[in-house]
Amino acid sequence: MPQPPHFPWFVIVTHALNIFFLLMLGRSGIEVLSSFPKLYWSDGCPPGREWARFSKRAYGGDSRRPWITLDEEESWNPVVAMPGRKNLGLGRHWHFLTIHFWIATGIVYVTLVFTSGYWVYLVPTSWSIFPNAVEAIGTYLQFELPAKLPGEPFNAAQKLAYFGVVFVLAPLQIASGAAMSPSVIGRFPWYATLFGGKQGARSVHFLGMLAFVGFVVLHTAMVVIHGLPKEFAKIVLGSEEANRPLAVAIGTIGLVLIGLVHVGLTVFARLRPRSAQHLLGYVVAPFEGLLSRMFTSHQNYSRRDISGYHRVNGYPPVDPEYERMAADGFRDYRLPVGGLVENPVSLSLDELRELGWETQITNHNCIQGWNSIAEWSGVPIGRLLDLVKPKPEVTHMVLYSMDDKGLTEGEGRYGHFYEAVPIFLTRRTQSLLALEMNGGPLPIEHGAPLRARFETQLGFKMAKWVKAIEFVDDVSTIGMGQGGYREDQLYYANSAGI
């Protein structure tokens, strides 16, 4: 069989596509870093028990002062950040975007790999590639360049790193980024605990990222030591022997349009981000919502697995009707519940447990980064549907809280907290509303008195403080008409299952 060509067509076209898609990922990943600026080994994420910390800020489990994790969150330049300061929503919708088209490109290029017989130039078939990569190595430390593979287009050096980056170091970033997930790990909860939970898995997914940063620059130093022109010639035309001046031009003018690209982008989505929440979300809400409803929650954790520290993200409402219940323990809350349905009720919290009760011990995810175990107890959603009866023309179950944003988180934005939450989840296993948190009655801080829960969805799905709930056939009257506060005023995706 002949040897294939050893820059085919294939190869330059993924290597340009793989710069791009590179760059994207690794700006809106540090986007979505930005807003939790802490990493973990182990679940719970106490504070002070992180092993990086890339803000100055620092916040103490028995602090005096009262805080909040969205008071984590750091304000990084869209420089660096895509799109930058403080931006998660759109900061997600442009990771998730490129994943898509990196992943695709990846699987053409595997494909290409091994149905043209191009992998022989990247797969090792012999034990003694270890020991020739490390003298390879030693060649380039005595600053000489060491003699390519007979036959092959790479020294032994070049083809064990370009292994472990195409077939080691891509598919742990797409494994771990799953585990992340709360609807993977919601459905599969041994999946996350592969990588030591969530926060290990976030871990491995930012070294990853670190030796994929690595990767390019000793990749780009090699270039311009084994010589620019004549590199620039072998992946832009394919061959060494090509127009070395041609390639050189077209190569810069190459990376120059990917620069001024993510320019683009990135003004784009910091001028217009209703428009580019809505754009991106044509590629990323049908996945995102393809999760939701494919998987149910099977988690079933254990009191001993309960995190001794539970983050919070929202200060409780602070209009004097609130103080004035808590302080009664909420003894006349009553939960009106109407809209499209059948039997509009009424219920007090006595009312609420005699529909029925379930205790979960679930894993809490927010959109932050951070997570939780703990213990929740309530009335099973499907009870209070069985109740109501919703009409068929039902599409959200719509949850109204009693925080006024205006007042509690202020930077600018308005108007109640609400969420529209996709009536198929509502029936689904472990869907809740929560009164009692790890045994006891759910602490002011957490939401009393009634919270939802929908465990293969993210945090800010899970209103708080509900003093309300509603079914809908149309959620774009509500709000801004996203389909909740948050995608109203931060962006977020609607579909909350990454």
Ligand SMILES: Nc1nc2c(c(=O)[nH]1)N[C@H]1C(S)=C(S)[C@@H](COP(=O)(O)O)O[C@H]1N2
Second form
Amino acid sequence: MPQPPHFPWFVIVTHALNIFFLLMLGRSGIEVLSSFPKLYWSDGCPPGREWARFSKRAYGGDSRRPWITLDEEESWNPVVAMPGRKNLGLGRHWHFLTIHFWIATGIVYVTLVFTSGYWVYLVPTSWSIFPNAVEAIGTYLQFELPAKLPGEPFNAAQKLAYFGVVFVLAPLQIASGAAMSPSVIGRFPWYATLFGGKQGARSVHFLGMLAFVGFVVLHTAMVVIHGLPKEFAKIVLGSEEANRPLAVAIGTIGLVLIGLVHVGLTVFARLRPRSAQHLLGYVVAPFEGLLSRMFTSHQNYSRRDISGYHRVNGYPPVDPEYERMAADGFRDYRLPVGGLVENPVSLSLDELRELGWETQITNHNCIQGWNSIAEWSGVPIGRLLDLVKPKPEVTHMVLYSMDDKGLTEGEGRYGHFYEAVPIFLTRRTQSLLALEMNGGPLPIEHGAPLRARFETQLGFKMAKWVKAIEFVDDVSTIGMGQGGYREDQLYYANSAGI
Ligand SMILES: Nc1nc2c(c(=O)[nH]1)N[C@H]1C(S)=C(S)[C@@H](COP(=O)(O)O)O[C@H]1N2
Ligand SMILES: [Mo]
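Coords for the form predicted together with this ligand, given the form predicted alone:
Below: every chain and molecule of the assembly, starting with the one above.
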């Protein structure tokens, strides 16, 4: 086979795309981090045990006032974060949208690397690459340029660095990213343990991001050291001998365009968040929905795994009626279940218990990034469905909650919490209406007297303080019509499998 060109077209194109995608993944990833700017090595995120904290505020599990994890969110600048200023929902949308294209680009690149024979320039085939790379670095440190490997486009240090980025760092980011998805770790709990748990995966993912940043900084510095016009000629026009001023002009215009597109998309997301949510949702939602459909929860942690402290999200209801009910142990609480059903009912807690009882120890994944393991006991939702018999046209089960966010959350939010859950999730294993937690009655802050559990979904779907349940064939007339309170007010995705 003839030697492939040193800078073939596919390297030029995928390199340019990567500049755009990595910038997007980095910025949107930073947005995700801003919603819970703390990193842990152990699941449960024990308060005070973070190994890194990018926030001045520290909360303790022993705080007197109940505090919620939305209070831990930081507002970061849109220059760095995409789209910035506390928009986790859209940050995740941009991240997941970009992942589609970044992975597709990677597949095309790696396929062409191997089918074109380009791999010989990229994949070291001898251990001598290590001493040679050390020698090359030594040469750089003497302010000289090391020689290229014979007949190849790169010196040993470059070859090793590029190999590491393509075949170690990028796959590690993909693998650690997947280990944070509730549907993946709900179905394959062992997978997250490869990274030391979800928090380990989150920390590895962050360190991988830093490695990418480090690589980009060094790589850019090297372009300058090697001679920017020459390097641009190679990566823009494919050859050192190409017209260098032309290459610099095209390359510079390309970089400016990438910057302008980032600015444009950021401004769009900030000014028209609902349009951005919908537009991005077209691409992201099928992917999220597929994961939720493919995987059911098979979690079976042991009592030893239960987290010592379980974070809270959402302040409990503050109305006197709730406080009165709580004071007498919810004795006269009744759960109305209606909508498009054959047999509407209204059940007391004792009547609910008689429908069936299950206990499970599972991993709770908040969209913000923390997790916690707890034991939940209650009624399998399938039993409730057997009783009320939803009609065939039903698409969602809607859980209405007692907490009015306008009274507790601020930030311009208003209205009662609710979440609509696709009907296929309700008959899944480990889908519960929980009445107990860790062997005792459900505590007020965790949703007493009744909260939902969907163990492959993000936490925000698991409505607490459930007031009523309705089966519907259309969610567009409920709340702001986005399928849930967090979707309405925080632009979260409607499906919550990743
Ligand atoms: N009614 C109601 N349910 C809710 C919320 C809320 O604010 N109100 N927050 C949700 C979110 S974002 C999460 S992560 C979980 C947190 O459950 P926990 O407080 O028991 O840990 O509850 C979910 N259910
Ligand atoms: Mo959450």
